[in-house]
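Next up is one chain by itself, shown in structure tokens, the form predicted on its own.
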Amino acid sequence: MTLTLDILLSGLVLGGMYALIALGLTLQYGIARIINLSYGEFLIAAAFGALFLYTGMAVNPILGMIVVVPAAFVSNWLLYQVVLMPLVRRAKNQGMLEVDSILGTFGVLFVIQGVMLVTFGGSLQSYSYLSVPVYILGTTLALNRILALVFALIIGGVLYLFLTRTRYGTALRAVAVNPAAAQLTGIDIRAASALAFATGGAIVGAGGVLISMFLTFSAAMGVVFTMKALIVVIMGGIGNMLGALIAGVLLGISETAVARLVDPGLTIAVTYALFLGVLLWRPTGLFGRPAR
């Protein structure tokens, strides 16, 4: 019973992080229609930012988000305006835009990764922040993991309220559903896409700070988080926030169970096994709608 509860709680924390990261990618792809392969590099860059602020300036990671998250928002907005906007303008259709964005962000991936390798080196990095045990129903969980999950829930809740209770959020959802119809109502599609892309970058920046509090990371790990975010988005159904949440939690619990009960080296295998299973069973994702 204790082992089961330990796996469940640890899996919820990890799954909550996956879900938070996937929400940002859902915004970028669901609204801006950009497949951003450099997505995970911004997460690792945010983690290094938190590390620098904590070890170099004694700023705790939670306060550090006040700096890191706006920086992630601005950098992603600039990436969209400078690198991706020319691709959007010349794309004749959605398929061409997806191919061009994959190639463009693939190059950005190596630029960001190279800068981080030169600046921080290629070794694994971590820092100790609130690594104190907390006892919950007979099992132990580190306080930094609990704090990360709480802030992930808060950020996810704020994003949900933003998308459902504000005019800007309504405009973004309209663009996601039907860009052509949204443009007819006076919505600036390019401005909405830039806002969605930058907001997705801010979310992954927050995720990078939270993950850095309890996981080791290196400059070359960004692609791992990009792939897991893509898997969660596709498993949940592209553009579906609830689907991303459930798929992220499912993935986190599955990885934790395999790591604790079988072998930690098999976590990637179970990730792709789940992914393939969902694709075979429901090609449009757990909550995706079949195309008509």
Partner chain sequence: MSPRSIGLAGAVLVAVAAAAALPLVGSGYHLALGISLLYFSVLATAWALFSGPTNLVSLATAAFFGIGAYTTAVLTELLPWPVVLAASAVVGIVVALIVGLSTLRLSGMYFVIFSFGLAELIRQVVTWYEVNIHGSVGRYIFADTTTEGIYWRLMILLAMALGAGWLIRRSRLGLAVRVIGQDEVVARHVGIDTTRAKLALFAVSAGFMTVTGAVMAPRWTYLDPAIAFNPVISFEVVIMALFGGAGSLFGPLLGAVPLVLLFDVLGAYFPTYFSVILGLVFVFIVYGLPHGVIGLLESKVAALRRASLETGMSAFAERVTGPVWSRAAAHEPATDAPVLELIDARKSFGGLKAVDGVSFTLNRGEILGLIGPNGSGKTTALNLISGAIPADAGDIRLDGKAIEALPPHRIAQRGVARTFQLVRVLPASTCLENVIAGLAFHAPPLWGEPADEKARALIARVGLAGREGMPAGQLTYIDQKRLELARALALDPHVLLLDEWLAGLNPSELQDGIALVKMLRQEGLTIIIVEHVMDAIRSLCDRCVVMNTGRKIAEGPPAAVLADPEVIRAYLGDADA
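Having gone through the form predicted on its own, I am curious about the other one (the form predicted in complex with its partner chain); can you provide its structure?
Just the single chain follows, nothing else.
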């Protein structure tokens, strides 16, 4: 009973993180139409940023987000404008942009990863911030995990309100739904895409800071997060925020369960098993609408 609750709570925290970073990827893929294979590298870079601020300058990670998140926003905006824009201009259709963006960001992945390996080395990193146990319903959960979940909820909530309640947010959703029609309402699609891409980057930056508070990480781990984010997005149905939330939590809980009950080394296997199951059962995702 305690074990079940323990798995559920830890899984919920992890799943909340997955859902958050999947949300950022949804912005990048759904609106800017870029499959960004270097996405997870920004998560790890943000985690290193938080580590540096905390251990080097004694700034706590939550405050550190004030620095790290805008930095992630700006670097992703630049990545879109400088590196990806030529590909966007060159692409004659959606398919070409998909292939080109996969290849281009694949290269970017190795550049960022390489820089981090040179700067921080390849070893596992972690720091101890608020790792005090909190007793919940007879089991314990570290305070930093609770805090991470709370912030993930806040960020997700703010993003949700931004997308649904503001003019710019609605414009971003309009680009996701129908880019051809969006330009007819006076929306500059390229500017909107850059904004969405940068916002996605800011979110994964925030995710990186939150995850660094309770997980060990290394310079080589970005790919794993990219993969999980991509898979959560597809499982939830591309562009579907609620779907991403549910798929993220589902993945977090399944992973935690397998890690506790079978082997912690099998998390990707779980991810793929879920992915395959969903693909075979519903090829457009749990909440995706069948394509025309």
